[in-house]
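In structure tokens, the next block holds one chain alone, the form predicted alone.
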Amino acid sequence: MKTVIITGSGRKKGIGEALALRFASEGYNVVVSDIGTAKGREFAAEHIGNTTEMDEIVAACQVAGGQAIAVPCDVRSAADCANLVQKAVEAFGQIDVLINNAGVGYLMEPFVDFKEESWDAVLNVNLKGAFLCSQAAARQLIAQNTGGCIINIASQAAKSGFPFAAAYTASKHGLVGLTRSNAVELGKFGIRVNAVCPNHITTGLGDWQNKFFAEKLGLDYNTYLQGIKDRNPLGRTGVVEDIAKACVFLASDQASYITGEAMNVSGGEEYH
């Protein structure tokens, strides 16, 4: 039975739930983490995975099929980092795939206003922790000699750009180039590393997105989300159940010669 990683998975209705309840009806052991406590204004309760969603997304988990543990992760620490890996380790006998989900996607200002502080923090989590992480479980898969599988979910700002987004724009055009040097670097091990990039999709961080651009152009919440579907050509928007299948595909073996790749998960709205 194959062990999966997910960061970023202690929120309800967010991604990383999806890629947890997911992994887990696919027969894998599923550790959920994320940052698990408030840490000051950057990651305030209203935005953070606590451990008590966590421990509920693993009982899920358990229900779908899956064995499942929660361990708390700031991916901003290298130490944390080894901490989740070594203790995916401990419970389960080794890992296999490691999904980069942890991202900051709510800090938005205007690009002559942008503080420094929330600069270092999208950054710090969106790439750095996807570095730390990374690097924690290749170490693990090269000693395991049994090779492996990195997922780094990246965004539609990895290819286009979006205002008020410095940070999280040049943060996911980063993971992309962190995706592909990774592969380059780690396929002689056996180790495959890919990128997914989701467009729009309405969890509880794309309702604060959608509210704040709403607000910045000017437009009602309703008029803005269909402005988001008429330019789709599927004509909708996201699910997160459409990332999680992306990554099942890719931590598969029927993706067993696919790496370096930044695969559009978009609708169609994003093909470059």
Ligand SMILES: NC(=O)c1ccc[n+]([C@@H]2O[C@H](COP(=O)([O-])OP(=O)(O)OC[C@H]3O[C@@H](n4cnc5c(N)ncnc54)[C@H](O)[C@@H]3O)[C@@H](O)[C@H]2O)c1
Contents of the next structure:
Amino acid sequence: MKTVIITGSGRKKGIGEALALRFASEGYNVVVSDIGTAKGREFAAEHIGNTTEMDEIVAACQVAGGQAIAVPCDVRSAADCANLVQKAVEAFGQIDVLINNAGVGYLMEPFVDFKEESWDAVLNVNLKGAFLCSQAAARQLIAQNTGGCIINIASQAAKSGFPFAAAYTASKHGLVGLTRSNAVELGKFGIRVNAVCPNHITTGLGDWQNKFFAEKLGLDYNTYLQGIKDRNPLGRTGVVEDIAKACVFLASDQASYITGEAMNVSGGEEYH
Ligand SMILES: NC(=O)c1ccc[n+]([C@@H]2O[C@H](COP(=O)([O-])OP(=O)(O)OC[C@H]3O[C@@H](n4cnc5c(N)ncnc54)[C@H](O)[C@@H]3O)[C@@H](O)[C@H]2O)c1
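Previous: the form predicted alone; requested now: the form predicted together with the ligand:
Shown next: the complete complex, the earlier chain at its head.
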């Protein structure tokens, strides 16, 4: 059985939860991981998964057919990321797939007023966190000599600009840069590195962004969402399962010659 580590997968309704359940149903051993409210207290609590949710997602993975464990990890900490990989290896013997999914998407401010601490908070989770986790996983994958796969959950904001979102947009563009650099460098070890770029999905994070942008545009929530659907070639916003399906594909042998990609999963809304 292959083993997948998914960061930021301890919040209900999130992409991480869907990834955990889908990989479990594919028979993977799943390492569910999140910062936990205790360590994430400098972020607004409603944006952070808690350990109860993490345990419930582990239980749901087991029902879905996979083995699963919960390992708290603040992706901003190199020690936590090393521990995450070590705990996965102790539980399941080796690792095969890392999905860097942890992200913060609510610190949005007009650029001229953008606070330095907001910039650091977003970049430290969304970009530095992926660097630290990828490094810990790559060290293990190289030592195992098994090859492997790293998937970075980027965003439409990795391809296009969004107002008030300087830090988020820069972090996600940076994540694509990290993806390409690591794909080139780690290819000789049989490690494939790709990014997935979702557009609008009404997770906890997505719901906050919908409210934020609706208010900025002077629209009510549903009118804002309908506008997104109307502009989308497939006529709908994304759902978490869209991302899970794309990640299962990228992790599989079906994608064995795909690396260094930043794949849009956006219903055609983003196409470059
Ligand atoms: N929802 C969308 O519309 C959308 C669109 C594009 C990209 N994304 C990306 O998808 C990923 C998942 O987002 P989501 O929409 O499921 O939101 P979410 O809030 O449900 O998930 C983000 C998770 O990251 C965790 N997290 C935050 N800081 C952390 C840290 N320091 N260490 C470990 N975990 C931490 C949170 O606790 C949360 O569980 C994010 O990277 C986000 O940027 C989401």
